[in-house]
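First, one chain by itself in structure tokens, the form predicted on its own.
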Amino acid sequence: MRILVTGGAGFIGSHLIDRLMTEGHEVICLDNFYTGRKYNLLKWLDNPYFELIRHDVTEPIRLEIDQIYHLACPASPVHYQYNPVKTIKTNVMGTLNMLGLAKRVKARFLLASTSEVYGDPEVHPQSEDYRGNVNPIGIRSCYDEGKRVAETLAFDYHRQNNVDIRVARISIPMAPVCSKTTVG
């Protein structure tokens, strides 16, 4: 299989491809290096089946995949708030490039979103049932809100367009969890 890791040279990116290299599949890896590291790669520079582009994902880009892992944005505060205009049209633009190759290429897409979508939550851990407490002009809002972008042009790429899609919630504020939404 063939499959596309955006922001694959960060530290979540960057261990789902040793998990899929190592499954041996051929994998590419799309990252801008704003937080990503070419280090964590290394390994896997010289073997033929993995390709490493540097490239923004907020730029429209042709390739032949079967699957995509969309996990390029910065996920850390200190990283986000820096340049806020950045996240969110990494969030919003990027997913949109994203599924847009998806369609095209009728491959399977996978977003990497967060329980920030809730906001500051009054409830820990939240339910797929809670509809959060956000603050849409806040400072941390550039990441919130884009990634509530992002799962609604996932899920409307779905439905309109037939594109089979997967969203991940990651939570990592008290303990590892992943809740995750499934469509197809």
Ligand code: UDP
Contents of the next structure:
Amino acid sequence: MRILVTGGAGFIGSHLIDRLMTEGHEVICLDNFYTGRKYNLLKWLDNPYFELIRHDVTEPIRLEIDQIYHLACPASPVHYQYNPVKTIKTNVMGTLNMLGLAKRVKARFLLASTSEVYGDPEVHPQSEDYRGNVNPIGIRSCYDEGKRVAETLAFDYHRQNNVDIRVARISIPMAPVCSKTTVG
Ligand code: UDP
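In place of the form predicted on its own, output the structure of the form predicted together with this ligand.
Shown next: the complete complex, the earlier chain at its head.
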């Protein structure tokens, strides 16, 4: 299968590419290297089944592929708050472009979303049907509202254009607090 991974030079994207390449797929990685690093993909650069394209998903692109894993977006608060307008542009225009591409080539589309779509949740842990407690005008909103719109776009392309979609709300658990006595 020919698979597009946007944001493939990042942490999760590069590990996903390792898995897809090992499974014998043909992989196209699209990244603007805003936070991702070519270094993460070094082992695949000379592989004929791998292609790396420096491209910003906010610009349209035409490719022939069977599946899209759409991961492109700065994910840590330091990075996504550095240029919040760029963050929301990536989530809205980038996701729109990738869904337009999925529609055109009939590719299955996976959106890497986030548990941050719940905002400042009032229930723990959150179930998928919890709607969240969100703030549209805070400093984190570019990311969490951006991902909420990205999810909306995915579901609307599914309902309106029959695009086969998946949405994964990735959650990074807080690091355990280690005191000196517990670590020795
Ligand atoms: N798009 C893209 N690659 C494609 C097909 C579409 O980047 O192969 C972009 C397209 O330029 C547009 C967006 O995806 O900005 C939405 O495309 P869609 O076909 O859904 O909408 P339309 O172009 O008809 O408004």
